[in-house]
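Heads up, the chain below is alone and in the form predicted alone; it's given as structure tokens.
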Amino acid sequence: MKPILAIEHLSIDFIQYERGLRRRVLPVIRDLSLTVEAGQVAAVVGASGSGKSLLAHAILDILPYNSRRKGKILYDGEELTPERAEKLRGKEIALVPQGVTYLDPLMKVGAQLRRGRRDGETRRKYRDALVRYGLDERTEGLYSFELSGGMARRVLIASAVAENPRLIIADEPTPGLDAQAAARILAHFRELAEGGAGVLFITHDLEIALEIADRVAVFYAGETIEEAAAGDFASEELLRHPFTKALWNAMPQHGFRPITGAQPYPGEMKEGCPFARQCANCTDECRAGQIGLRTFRGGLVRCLHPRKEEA
């Protein structure tokens, strides 16, 4: 069974110019590769910085004019070219984006969710969005500067769900919801998960995407550095990459045990491991040259070492 979105060797520069006509190509993503299937629920996880939004945008086909994209996005199994996903935007492929800013100001939410339909029945499957998510059917009659940051975030989010999409891309949709309405809204996005729908939810918080993840892509400068199991993050022993047993072992729960330095800023890096600088294990063949991603112990990995943590 062909996945419902497969992301194969995804790349994407930025063209910037600086001093005049002096151009300069800004690497932001490299070589990602990535797979959602349907009645699955895949996190990404990573930093700011790491390319987790754009992935979103890329998708979408909606990255800024001055960007480059390389690589292969294949929705059911054919490729998503722009067209085709101009056609599928916001019916079969739904966005819950990052940032409030979406809804528009200058007019309310009951209209910007019918988007100009009227019948009895789209205005009934709006309502009843709005209700699953707290909100009563007098936020249709607000305007979007008359919504707290959680309301505004749970009208996008039911904007989003109510045409029952078969890809949902849900962009750090839980900042600014209190516990009880974060944990709603995820339970959700596993039942959607569990009607058939495919969910990349992407996140920086992997606490968050464990409550609700069947696999967890973890993302490091713009790479996919780690694809597994959910339930391989039980254990760090488990786990393959350094920079994801790093961040299991920052949790909380795990003893918050930080490493030192960051992710390198995009065009930093030449060659080489990203996590090169703040990996205990580097060698000299790690920062030589270009680590693909590979198969290790049921999970993917990208890294020339990973049983070296295991000594």
Second form
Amino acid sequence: MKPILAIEHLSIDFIQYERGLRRRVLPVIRDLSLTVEAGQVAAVVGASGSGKSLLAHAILDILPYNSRRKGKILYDGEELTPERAEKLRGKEIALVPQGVTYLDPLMKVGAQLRRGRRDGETRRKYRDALVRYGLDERTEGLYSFELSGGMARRVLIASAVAENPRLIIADEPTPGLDAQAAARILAHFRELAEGGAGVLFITHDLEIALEIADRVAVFYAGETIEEAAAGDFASEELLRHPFTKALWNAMPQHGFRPITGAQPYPGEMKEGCPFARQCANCTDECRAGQIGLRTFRGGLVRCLHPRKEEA
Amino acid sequence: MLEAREVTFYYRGRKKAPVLENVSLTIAPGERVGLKGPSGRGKTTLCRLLAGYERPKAGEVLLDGKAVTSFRGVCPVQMIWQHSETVVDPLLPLGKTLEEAGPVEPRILRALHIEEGWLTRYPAELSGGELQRFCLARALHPSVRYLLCDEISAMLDLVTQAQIWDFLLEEAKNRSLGLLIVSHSDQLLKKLCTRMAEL
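The block above covers the form predicted alone; next, return the form predicted in complex with the partner chain.
Entire complex below, previous chain first.
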């Protein structure tokens, strides 16, 4: 099947001014590839600062003015140009933004959901969407500062899915929600996927990702380092990249063992593997040149020695 | 012993719908008590009462038999918050923030992997996990005996979460700190706690 969204070798740079007029280019995402198939939930998992939200903004073409995008984004087999992105976003492509700050503070919830339309059908559609997430009619008459964190998040989700989009990009939709509310939202994403939409689920929480996703892409320092089926996370041996294994081992139910260090900052990245500083099996080879993404045991991995790390 | 005795609390103008009603909870030194419950049930409010930020409308919060609000200097009960970026001064370099409660032992900085270079940076330049390390270091003044951890790792990735708890459990053991751990994750609570409480 043709994927609904294919991202090929995406990279994003930011142009910053240091002192005075001296400019520098800060690479934040380097060589990122990802596909989302219709009828599937694809999760993107990574630490904060690994470029997850930027990916969402890149797809919708709402990156800040001082950024530069390279690489290809294909939607429905055709290149997603800025003009096309502008036409499709909010309709076929919907974003569930990360922060509660994405709501307009000067507009009541109902009015901003309907975006100026006042006909009965639109009213009913959005009311149904709110009810579906356990919010009643009174919510429509509230301003965003009157909502609790969990309510605001549900409003954002209702706003995104009411138009029946074909591609949903959910950027950290679950923090601040209790297990029950989170489960209801995950179930609904699943339902939308069953109905033929593609869902890109961005999160830092591997446990939630595994609950819902068919495929999981792991980000580290702006690169995809592994793409695996969710089933591969059943056991450590099925995983490929040492960082994915480290994530697995850090789960409370699997030993809760941390590795030391943190991912490098954009700009302080050197040649070679970005994980080198934290990797127990790093060799001289790993420190030179760009390491490509390759197929390994039915998934993708960006590592020279995907087998050796058990030692 | 840190205890909340039959505390009731409501926010101003909400007397009819109290957040907490006759809630009791005790934490002994060296104990790790897990607290869970749906959102909006008053978990954070209970932490604020235990830390002495708010006074209960009825009932009392006692630390070794004395009201927790009567302590002067560094309060032996400290709270660590979910959103670390909201509890550091955005206009201070982090080295200054770190020393708000007095100098921090270098041992703690090393154990938390706080790098020298971060001390001159501002909060907006660091990630949530890195800021949370500063908040932990700041809360671990030698006179602190109880820590209230309100979803402190919910915003962090698994590796950072494990790093932070690894350190905190070790520290709690050595100093026999009493911990109250608020979380939505059953797996995490199962791993961390010696006892569970529910709201």
